[in-house]
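We begin with a single chain expressed as structure tokens, specifically the form predicted on its own.
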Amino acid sequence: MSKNKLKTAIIGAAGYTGGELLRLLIHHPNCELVYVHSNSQVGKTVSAVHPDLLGDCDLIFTDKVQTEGLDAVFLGLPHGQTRAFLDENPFPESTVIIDLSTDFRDESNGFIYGLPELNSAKISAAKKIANPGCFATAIQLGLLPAIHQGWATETVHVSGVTGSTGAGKKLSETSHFSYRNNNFSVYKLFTHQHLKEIKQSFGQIYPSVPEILFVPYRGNFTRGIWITSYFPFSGSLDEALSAYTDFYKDAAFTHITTEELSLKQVVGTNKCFVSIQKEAGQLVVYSAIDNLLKGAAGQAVQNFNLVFGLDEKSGLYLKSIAF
């Protein structure tokens, strides 16, 4: 490996998000993946757990935590376990920590909320980054320009559908094939845990945060998130398009259109596509992402690129499945 490559590790690399991080980092031109950690897959090769990586990676899962000699560490631990892990395994202050759990999204313990379209300057100067949630990413990217303009002063209605990988690799009744296939269901009506970080972010750019009534759905597909948001809007579609385009003019992966979207346009990529329309006095906003990439691992690598002054798209030139 080149001495110029940044030494990285993944803690918790056996699940869906950890697997995506592996796929991205082993091909990242500026990264040397030093080790991959898993308590459940110790001693197994990476390709034994992620068979598609046969021939791409010869690392073996370890349950030993090496804290020294790393430029960055990605934490893919279950929600609620990261604080205790960092207490037991303190990393040098020079090591960049990118956490994909919910534990530090309130920006406690010196963490910066890692939504590049909102906090790119802070992220670039940070040593600790809390990666946003998948639903939170898709909802915020759909609504941030409107919140910034002060347009969403009344209740914002949001519905969102996520694929089964959003529930994690460990099986539960509602992620099992027999339940999920040819099925559709609501969960956590108006109470989804990502609402907290969404309102926190909105509060950074506008003093009055509207009520958000969010209806999350389980979809009968594996990857992707589709969000529909709407609220009363007296302006024109051209006005909205101008504001949205200007807000994201420097965004590497978020793109605005008035054309119809489909989920497959973004699945397999780190992109977020946002489509807007004006109908019945409402501004209707559709936003779509891949929950495992822009909603998790891809965004984590985007933050990694920002921290180390790399091309923001480095290692993330990915193609959609399209059809």
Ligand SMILES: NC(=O)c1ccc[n+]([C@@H]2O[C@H](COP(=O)([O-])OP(=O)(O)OC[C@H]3O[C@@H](n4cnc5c(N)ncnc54)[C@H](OP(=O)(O)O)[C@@H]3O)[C@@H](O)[C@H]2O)c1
The other form holds:
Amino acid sequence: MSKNKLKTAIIGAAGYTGGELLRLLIHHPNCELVYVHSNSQVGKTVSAVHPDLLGDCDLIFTDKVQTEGLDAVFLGLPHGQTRAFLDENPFPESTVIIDLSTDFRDESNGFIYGLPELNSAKISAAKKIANPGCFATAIQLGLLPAIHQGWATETVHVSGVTGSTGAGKKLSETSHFSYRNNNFSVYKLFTHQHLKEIKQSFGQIYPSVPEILFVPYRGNFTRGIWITSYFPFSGSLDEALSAYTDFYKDAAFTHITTEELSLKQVVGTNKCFVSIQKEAGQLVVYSAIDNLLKGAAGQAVQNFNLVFGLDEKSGLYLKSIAF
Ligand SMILES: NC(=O)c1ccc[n+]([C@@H]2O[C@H](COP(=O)([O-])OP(=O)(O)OC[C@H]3O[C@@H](n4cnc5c(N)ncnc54)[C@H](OP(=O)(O)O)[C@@H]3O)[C@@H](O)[C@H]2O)c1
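Next up, the form predicted in complex with the ligand in place of the form predicted on its own?
Next comes the full complex, and the chain you just saw is listed first.
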């Protein structure tokens, strides 16, 4: 490994987001992956747990947490576990921490909310990043320009469908094949935990935060999030297109269109595609991401690139499966 590569580690590397980070970081031109942590898979090779990585990575899972000598550590632990993990394993102040859980998305303990389209300057100067949630990323990217313009100040209707990987690797009743396949179901009506961070971001850019009536659904696919949002809008589609395009003029991965979208255009990539339409006096916004990439590991790598002053797309030149 070149001396110039940044030394990194992944905690929770046997899980879905940790595994996706592994797939990105082993090919990242500026990164040396020093160790991958797992309690359940200790002693196994990476490819024994992530079989598609056969031939790509010789690392063996360890349950030892080495806190010294790292430039950055990525944490892919379940909600509520990260705080305790960091208390037990304090990393030096110089080590950049990028956490994928909800634990510090309220920007407590010196963490910065890692949505580059909102906070890129703060992220570039940060040592601790709280990576946004997957639904939260897709909903915010669909609505931030409208909130910024003061166009959505009362009620915004939002519905969203997520693939089964959004629930993590551990098997549950609703991620079981027999439940999920050929099925469609609703959960956490109007109460999804990501509403908190969404409202926090909206409050950062506009004083009046709308009520968000969010209906989340489980889809019968494995990857991706599709969001539909709408609210009353008296302006024209051209006006909306101009505001949205301007808001994202410096965004590396968020792109605006008025064409119809499909989920496969973004699955496998770190992109968010946002499509806007004006119908029946409403601005209708579709936003689509890959929950494990722009919604998790890809965005974490994007934040890593910003913190270390790298090309924002480094390690993230990915292709969709498209068809
Ligand atoms: N899945 C998504 O689409 C997505 C999107 C955005 C954010 N997130 C967030 O990212 C985090 C990880 O999600 P995930 O989907 O990757 O979950 P996951 O597939 O269940 O993986 C979590 C990993 O954490 C490890 N772990 C559990 N408890 C631990 C502990 N106390 N100490 C150390 N390691 C522990 C487990 O590995 P071992 O048992 O092998 O140690 C497990 O592989 C969650 O907070 C989740 O909310 C997920």
